[in-house]
Amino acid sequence: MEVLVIGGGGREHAICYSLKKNKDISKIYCIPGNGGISDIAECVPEIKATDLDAILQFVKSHPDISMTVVAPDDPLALGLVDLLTENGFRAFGPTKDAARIEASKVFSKWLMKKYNIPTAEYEVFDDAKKAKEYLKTAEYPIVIKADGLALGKGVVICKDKKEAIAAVNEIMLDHKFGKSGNQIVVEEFLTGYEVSVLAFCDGKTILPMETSQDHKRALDGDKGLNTGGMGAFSPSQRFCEIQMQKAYDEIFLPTMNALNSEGITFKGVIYFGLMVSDKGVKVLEYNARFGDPETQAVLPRLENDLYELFNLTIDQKLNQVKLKWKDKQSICVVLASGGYPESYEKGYEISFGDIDEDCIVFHAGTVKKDGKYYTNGGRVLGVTCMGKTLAEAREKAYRNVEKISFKDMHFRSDIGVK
């Protein structure tokens, strides 16, 4: 049998690697795919991952594939699981209707409050003189957030009135996302820890997998731009199996029969960004989709078959499994463009020394021509380790990233450090 997976970054490498695992499978095609995937599936760069269309007739005109995985944001968020099921092909991932919690902010806040789901306080606003009005009065810091997807950068933490105001003119007016800033949400600041927990769910049973922690910031010591993220490890050394079991009880479980009571079934993977403070345990975002680069760092420790969950999951019979890990800590490091997450220059050749057997590289930003890699985007390479401590595993990823460099190469000297 045959697979199909849409995307090209990270996560994507992540989800071939592990798709790999499984012998059935023949072949692997990726859409538009990357140069690190080219060396483990074929690849199609010709099609983009939100062409729908000529998705729908790729997966026609090649009757050995039995599933299609759709990974990132946008092409879920345009429908296209709706229109490969529409036409009888096997898709894993959410709905159009399901993926609006990850889509639309206001509609996954306005779902959180209905069913008295813990998150932060929040005014939504459609008119930008409106939201600066309101900003005059507000208590600092805040955060502001365009409604819609921004490739993870539409999220602005601001100190004071005068970066608040900043952030509206440039979400609102300038339209520095688009459409996706035509509403936005301006809510409370919350402090503490955050925590990731990425979750299988069928509509009929949420199976959450080990917590991770990503680094958003660009720059060491949390500072600097918001970014897609710079790094993460798994699991988090703070959440404990209580405060799992409460969030299991008041967020995972009540998210998924939240969105039945409003006549929508999620089948795919929910992620939970959750803040941890002195108040309990609060709902900071929702993906519909497997986290990046989170899942570089939580599936090379599933010990169960991907593909197997997948099929589970269009099934609705997640009931009949248990997840399964390594007793293994991991992390990883992203090496990202000089200048991401702003401009930056692709094109560079990156160079590989001899990289430990047991440490994984995944392509997030790259294309390979004539046998070599060069740099294709902002974030470009995910070294992923494990170790019988986080200590380990840490020690075993920056001794790798040593032996990798392309020009203006720039990564984070301390994740997993906190």
Ligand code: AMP
Contents of the next structure:
Amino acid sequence: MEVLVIGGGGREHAICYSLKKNKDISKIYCIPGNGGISDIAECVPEIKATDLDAILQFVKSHPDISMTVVAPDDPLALGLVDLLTENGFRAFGPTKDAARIEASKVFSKWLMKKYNIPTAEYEVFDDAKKAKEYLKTAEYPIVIKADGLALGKGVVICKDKKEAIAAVNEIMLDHKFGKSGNQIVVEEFLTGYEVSVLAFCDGKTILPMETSQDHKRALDGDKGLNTGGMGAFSPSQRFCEIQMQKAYDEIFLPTMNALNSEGITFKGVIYFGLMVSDKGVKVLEYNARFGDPETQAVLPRLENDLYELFNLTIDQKLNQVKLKWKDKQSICVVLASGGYPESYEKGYEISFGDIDEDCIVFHAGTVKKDGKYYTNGGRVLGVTCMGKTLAEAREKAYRNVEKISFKDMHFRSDIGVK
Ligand code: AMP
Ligand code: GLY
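Given the form predicted on its own above, I would also like to look at the protein as it appears in the form predicted together with the named molecule.
To see the whole picture, the full complex is given below, headed by that same chain.
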């Protein structure tokens, strides 16, 4: 049997890598894929992850494909899972309606408020003038979020009124994120530490995976601009079993139930971005998919068969399974192009050296030509290692990072330190 994976980043490489362990899968296709994925799957770079019709045609013309896994936010929000399902094909991921928990912050905040799921206090504005009026007397710092998808860049933390007005102007009047900024959420600034929890959800059962922690800023010490994520580790060192159980009772299960009450069956992975403080745990954001780079730290620790978990999710049988984890600490260090998340060059050759056998190098922005790999994006690689302790995993990961080089390579040297 064959599987098609949609996407072409480090997350998709980690998904393909885990699927590959299932011996019944004879072939994996990946649309569009990347240099590293092309070593374990047949990539289709001509088709974009957002070209729904071309993807449907591809599935129709490859009858051995038994499932399509839709990993990125855009095709989910566009309704790729709906389209494939309507045409009689199996697809893993939420429908367009369910993916709104990520694609519309106005919707997700409304849902949390209606069902008493703990989150920051907020207001919604569709008019820049009214937003600015509100910001005159608001408390600072304050957080301004574009409603729609914005490549992870639609959130601005404003320390004073001047920054807040500038953010409103950029998002609502200069249309920096296009239609995604037609509405904004203005919300209370929360303090504490962040934890990510990914959970399989089939609409009847929600199964949280072990925790992870992302590093969003570009530079050491959480300085610099927000990025898609510069590294992750799993599990979190701070979020304990008791907090996890409480989060399950107050956040994870109520979220699935809330969606059901609205007539939405969520089948796929829900990503809970949580802020943990002395006052409790609150939801910062939902994503309707696996996180990147959290997946590259979490999936290598998972002992269950990923393809089976995808099937159980689609068939609403997650109650039949328990997740099993390697009792190890993992870490993923992202290697990026110099300049990322702003402008950067592509096309530099990557040299790998002698990478340890138990170290996995996930590719994100790479392309393979004549047997050589070249940089092809902002985040280029993710180096994942495991150890008995976080310190051991870190030491291994950075030892292997030192063996890899390309022009202007940039990485954070403090992944897993905080
Ligand atoms: P989001 O895309 O909503 O997760 O926001 C991106 C990042 O902005 C989060 O991971 C947090 O670091 C930060 N953030 C978002 N909302 C808040 C908030 N209400 N208070 C403090 N930080 C926030
Ligand atoms: N690592 C954050 C995300 O995937 O959105």
